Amino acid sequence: MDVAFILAHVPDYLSGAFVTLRFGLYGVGCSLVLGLLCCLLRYFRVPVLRQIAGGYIELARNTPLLVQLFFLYAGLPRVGIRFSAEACAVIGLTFLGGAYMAEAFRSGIESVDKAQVEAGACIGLTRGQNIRYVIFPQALATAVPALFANVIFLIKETSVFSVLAMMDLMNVADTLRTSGGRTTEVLFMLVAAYLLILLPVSVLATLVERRLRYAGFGNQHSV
């Protein structure tokens, strides 16, 4: 293990980590919004849009991100639609992540006892108030582990951004491996970089889950 080589290329990995984390977080944020929207469309059984959301979820979950990125970056230009590599990365990650987030939200909502919803209606809550004060807090507490698991999954999926010639962690590692021939050191730094990014997310997930449970969300006697 060449420590000098590792120390010399720490700035390269920091730069790659910034790209990975930046576009990963963009994709995660957009995925949460898209996932919640699709979940609500299906929950309220909105005509037509519900079927579209269901079809999108099945398509996104059953196709690899790599294929989706190739379609965005190389396929759409054939019909005159062009996006930058960065835009393709965010759109692709959002497309994939939105489907997984929607299923996480759905499982959380379905875990809420129907008696809770009926009790909310009985005390005069409107449908919107019922969702905001009764359903969503309990559903979110249940969905937190799945949501954070999806966050970790999506950040790891950013490793395929290298096919878009973006200088993310994977591209940096591949460039150093090809030019320097130090495979062991390069892979060690790559693993360490991903651990430094993902371990805090895992810790945050545990803290948030405990916080929600301590606050009383997720139990079935909130109404």
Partner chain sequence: MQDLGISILFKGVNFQRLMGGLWVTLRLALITIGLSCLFGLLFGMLMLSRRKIAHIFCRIWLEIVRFMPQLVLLYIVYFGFARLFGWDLDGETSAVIVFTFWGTAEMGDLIRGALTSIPRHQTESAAALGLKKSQIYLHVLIPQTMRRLLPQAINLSTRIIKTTALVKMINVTEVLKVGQQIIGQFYRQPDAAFWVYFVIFLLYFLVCWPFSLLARRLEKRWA
Second form
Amino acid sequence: MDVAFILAHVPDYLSGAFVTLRFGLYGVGCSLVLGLLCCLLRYFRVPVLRQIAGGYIELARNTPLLVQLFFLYAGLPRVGIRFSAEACAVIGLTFLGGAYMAEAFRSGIESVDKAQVEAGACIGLTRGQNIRYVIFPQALATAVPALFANVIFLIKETSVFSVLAMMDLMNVADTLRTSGGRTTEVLFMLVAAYLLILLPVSVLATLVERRLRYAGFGNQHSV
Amino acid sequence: MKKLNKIFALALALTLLLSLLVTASAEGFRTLDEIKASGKLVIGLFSDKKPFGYIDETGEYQGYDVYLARRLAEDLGVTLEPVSLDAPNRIEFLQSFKVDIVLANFTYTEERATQVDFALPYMKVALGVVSPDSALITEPEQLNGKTLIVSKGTTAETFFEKNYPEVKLAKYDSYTEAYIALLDGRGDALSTDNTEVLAWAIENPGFTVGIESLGSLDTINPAVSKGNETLLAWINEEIVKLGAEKFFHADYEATLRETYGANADADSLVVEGGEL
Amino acid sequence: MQDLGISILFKGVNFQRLMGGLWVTLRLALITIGLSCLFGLLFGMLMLSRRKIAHIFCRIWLEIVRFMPQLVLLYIVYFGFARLFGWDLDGETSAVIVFTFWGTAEMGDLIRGALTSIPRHQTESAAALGLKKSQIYLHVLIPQTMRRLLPQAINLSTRIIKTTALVKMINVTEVLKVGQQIIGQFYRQPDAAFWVYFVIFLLYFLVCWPFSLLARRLEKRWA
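Okay, that one was the form predicted on its own. Can I see the form predicted together with the partner chain too?
And the full complex, kicking off with our chain again.
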């Protein structure tokens, strides 16, 4: 193991990790918003928009991110719609992630016992208060494991950003590999970098799940 | 307990079988006799680099490199088995013996010669830079601070990294992706072999080769796996022999004349008989 | 230029070659799904064993799958093993190894979940009714396991089909690469890239969507 090589290239990997993390988190954030929006559109059965949301979820869940990115980055500009590489990264990740987040939110909301909703109405809560104090906390407690699993999934999906000529972690590793060999060291650092990014996310997920568990106790079918 | 032992035994057996299968396939390069005996010559070619190596609408490989590939297979009395590759994979395909010869517009460099063996040259080449007519780049210094599109694993990549570090490089895995990037304005210019950018610029109005010859005058040579002496010797004999019948000039007429036009000079590109 | 860009896909054998490229990934996916079912069954049973060492083995496997993007695993097997062990694996073999590694873990988890979710009283009641062990498996346990398992297994299969698109990054000539070869024929067609990538996007959707619908219908029927 050539330690000198490893130490010399730590800055490259750091900048790559920074790109991966930055655009990964932008994508995750936008996915959460889009997912919540789609879920609510379907829950409240908003006409027309509900069908659009449903169609979008089907489209996003049944196509690979790599193909979506090629279409966004190299296909659309040919008919005049041009996004920067970074925008394509975030749009692509959001397109994919929004669908998965929507499903996670949906499973959360559906898990809340109807009795809870009715009980809330019985004691005089308005619809808004009901959602805020009764449904949402319980839905979130059930959805959080799935949401965090999606976060980890999305950060792993960023590994295809190299097709956008972005110097993310994978591209840094690939460039080093093609320009000089030392394959073992390059791959070792790649694995270490992804672990350093994803382990904290996983630990955070466990902590959050634990703290939210109280909200699920009202629902005898959860936990 | 019994079930568990069975599971472990099965898993162990499968792992052993897998490793056997895999190690069995790790061979070395194929010598000339082995190639003749097998009846096929495996050659790595570009499949998206018109007019040097591409696939036409009938599904056949065509191009300046492919013309040579077909003749080599014919003279050896075997069938040609083309394998599609991209610029960054050329060395790796030879090092892992996935192909016998690489005829993918492979430029000779000393660095590459430490990893593969090159035969006699069959084409002259230097670097060229193509850019949009509206913002023509005529000197490499004009690219400082701007973005230059290159394909990974090409001489253009190493040249600009070494000599013009202020130029931002956007690196793509294949020629198709690189050219689409130029069309979409993802860079201010694109650089690769001048023969290639010239051909592309002719077919794409709105773009001109502002820098026609950059860096040293290099050659394109066939490449084989390191140490494959029998194959290397045979290819060299072939190239000298083909020189006598002006093969590469015929190759130029058949594959490149249409692109470059009637006024272009074949001798600026062609190397006959391996002699510059 | 009056030619609609999509017509390039129907020139000569272009479309057949595109479908051939799609078949490359589908074939890999089918092999992976088959092997994952087989090994997943073993993995699932291993997860249920009482031996501590089996648990540790499964845990390590699961964590690798959880924290490493599939593309990184592909690079490790395709490039890394070649240097480390001198194995000459082509792209397709590496893909089958990596995706089966991933698929086995996920399938094993599903099987374990399905097996443990069947209440013990089912087995006990069946025994009380006088059914033999083999009859219990055949008529009670396996049908119920299948019902919980099949929709999720079909979802996993869809994900496997989508993930096989990644083999483009390790030099396998699959549908995206064939698409690029087709684009490379027609420099004078300005919107070729749009149509080619759009059609590939559509092809993946048309392949995966029926499976998603099937899984959803089975889930509704058997819930």
